[in-house]
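To begin, one chain is listed below as structure tokens, in the form predicted on its own.
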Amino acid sequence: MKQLKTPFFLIKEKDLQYDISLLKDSLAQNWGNYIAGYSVKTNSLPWLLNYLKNQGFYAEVVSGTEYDLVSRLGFPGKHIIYNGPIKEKKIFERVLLAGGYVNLDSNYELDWMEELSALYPNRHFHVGLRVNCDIGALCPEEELVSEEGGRFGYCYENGVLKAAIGRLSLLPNVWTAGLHLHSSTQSRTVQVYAALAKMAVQIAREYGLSLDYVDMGGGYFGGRDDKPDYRDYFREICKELSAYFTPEKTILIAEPGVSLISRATTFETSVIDIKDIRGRKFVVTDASRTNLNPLVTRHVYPHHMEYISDISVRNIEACQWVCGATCMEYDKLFEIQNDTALLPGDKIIYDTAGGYTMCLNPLFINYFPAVYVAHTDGTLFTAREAWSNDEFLQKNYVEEIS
């Protein structure tokens, strides 16, 4: 591969295809009747969305902007899954009328369904409900994302979910056809997903629901050999679902994001300078913590090095701090202890950098880095050029001062 100017993201098609096949095979072998959706918010790179569309993926969107993007890229309306707590009424209606999937999340969406039912009395609407259940109670050993519990969907424990099902049941042409069980924990264990699948069975039995689909959402581990993968998750999910549902009647939907693309994507940077300040070595690189962790919450960044010269003749440094390209003091990524001294021109390549990092990159000091795709045939494709002021100035205006 030719030398490319850093920093840049690199997507390796071979690794991407590996995880796509792993997902599809796991769903096919354990259930058979499935839809593979992709979480657009995780990485909305147009090249990636188009690639996944051609692999048969549906687009899982949570905003009008995302809906417009995937529509422009050619996803048919019936291959769109509309989730999220803040929906747009026109798009809500479009997706339903096109035969796509809508999982209700908020109270006003129930009002919209009552309006649509009256407006289109000859149409049949099959909708899903996002379930909010107490993961902490179901899986007390789990490390939760929030101590207060999840904030999305209709609460099962206090009867809000039951009331939502009741409201929909009063509409002659509307059916509660799906349950959306997306719920996250820090630990992402297989047991959490098994418990959620079991909850889908419990709710369907309790309220007499005959479901067209169960949507298990995303949040799975992926791209790591030391963690569970799709085979582990869907074996247990489907074991629980089969207690009540059958593949002949009920579709299993999965909406992965990070787990699908992290293995395939790296972020490549170069060492620009080494600063020796009062006995500390600071390694200055041409990218930033904001490229990899815009919320500045992480302290671990999986990575590997590529050295420009023989490391056997280099010194061993007790401590080196890898720093970013911004002028902010907090722009330090990680510390290297008792290891090979880095030199200008060496590369630090961050692994599993495809999920969220690319989309959350801020327009701060430097703009969006380039994105390249390494195809399986050895060719290189430019999926996005690095942004310059030509892109930044679009739709920005200044006033002439007289």
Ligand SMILES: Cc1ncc(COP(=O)(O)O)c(C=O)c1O
The other form holds:
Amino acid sequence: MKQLKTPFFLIKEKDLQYDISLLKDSLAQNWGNYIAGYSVKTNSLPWLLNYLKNQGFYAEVVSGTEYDLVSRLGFPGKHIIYNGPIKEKKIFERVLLAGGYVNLDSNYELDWMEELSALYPNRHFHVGLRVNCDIGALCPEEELVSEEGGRFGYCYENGVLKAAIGRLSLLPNVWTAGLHLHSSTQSRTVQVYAALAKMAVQIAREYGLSLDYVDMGGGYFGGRDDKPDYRDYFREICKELSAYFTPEKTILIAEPGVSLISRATTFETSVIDIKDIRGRKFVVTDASRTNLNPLVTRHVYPHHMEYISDISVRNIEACQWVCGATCMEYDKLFEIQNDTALLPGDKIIYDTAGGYTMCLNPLFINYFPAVYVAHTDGTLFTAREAWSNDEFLQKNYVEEIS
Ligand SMILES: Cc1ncc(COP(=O)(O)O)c(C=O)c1O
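One more: the block was the form predicted on its own; return the form predicted in complex with this ligand.
Below: every chain and molecule of the assembly, starting with the one above.
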């Protein structure tokens, strides 16, 4: 590959294709009747969205901005899954009328369904409801994202979900046709997905629902050999679902984000300088902690090195701190102990990096890094040029002082 100016993200098509096939094969072999969705918020790089569209993926969106983006990129309305607690009424209506998938999450959406039902008496509306259930109680071993549990969807335990289904059932042309069970946990175990699939069965049985689809959401592990993958998740999910549902009637939807792309993405950076300060070595690099972990909470970043020269003649350093390019003291990525001394020109390549942060990247001091795609045939494609002030100055206005 020709020498590219660092820092940049790289997407390896071969690895992306591997995880796409793993997902599709797991859904096809375990259920057959499926929709593969992609969580646009995870990484909304236009190149990636277009690539996934061409692979038959539906776009899972959670905002009007995302809806507009995927529509501009050519996703048809019926290939859009509209989720999230903050929806726009016009888009809500548009997706439903186009035959797309809408998973209701908030109370005001039930009002909108009543209005739509009256406005279009001759149309049939099939909608889903996002389920909020007590995962901590179902899986006491699971590490939750927050102690209080999830905040999305309608609560099963206190009857709010039942009341929402009840309200929809009063509308002659509206059906509760789907359940959406996305939930985020830290531990992402197969058991939690099995418990959620079991919950779909329990809810459908309890409320007599005949469902067009069960949407298991995203949140899976992917791209890590030490963790479960799609084969493990969908084997267990489908085992549970088949207690009540059949593939003939009910579609299984998955909407992964990071698990689909993390194996394929790396972030490549260079060592610029080595500073010796009171016995410590600070390795100054051209990318920042904010490129990889915008909330600057982590000090572990899987990576590998590409050295510019023979390391057999280099010293071993007791302690080297790899630091970022921003002028902030906190911009220190990780410490290397008792290892080869780094030199300017060496490359530090962060593995499985950029799934979220290719787009979830603060415009702080420097702007979005470039993104390249390494195609399976060996060619390189520029998917995004590094942002400059050409982009930053767009739609900014200054006042002339007279
Ligand atoms: C509703 C929904 N679906 C899918 C995803 C994708 O999750 P991940 O990127 O962890 O696979 C998310 C992420 O939070 C989500 O909220």
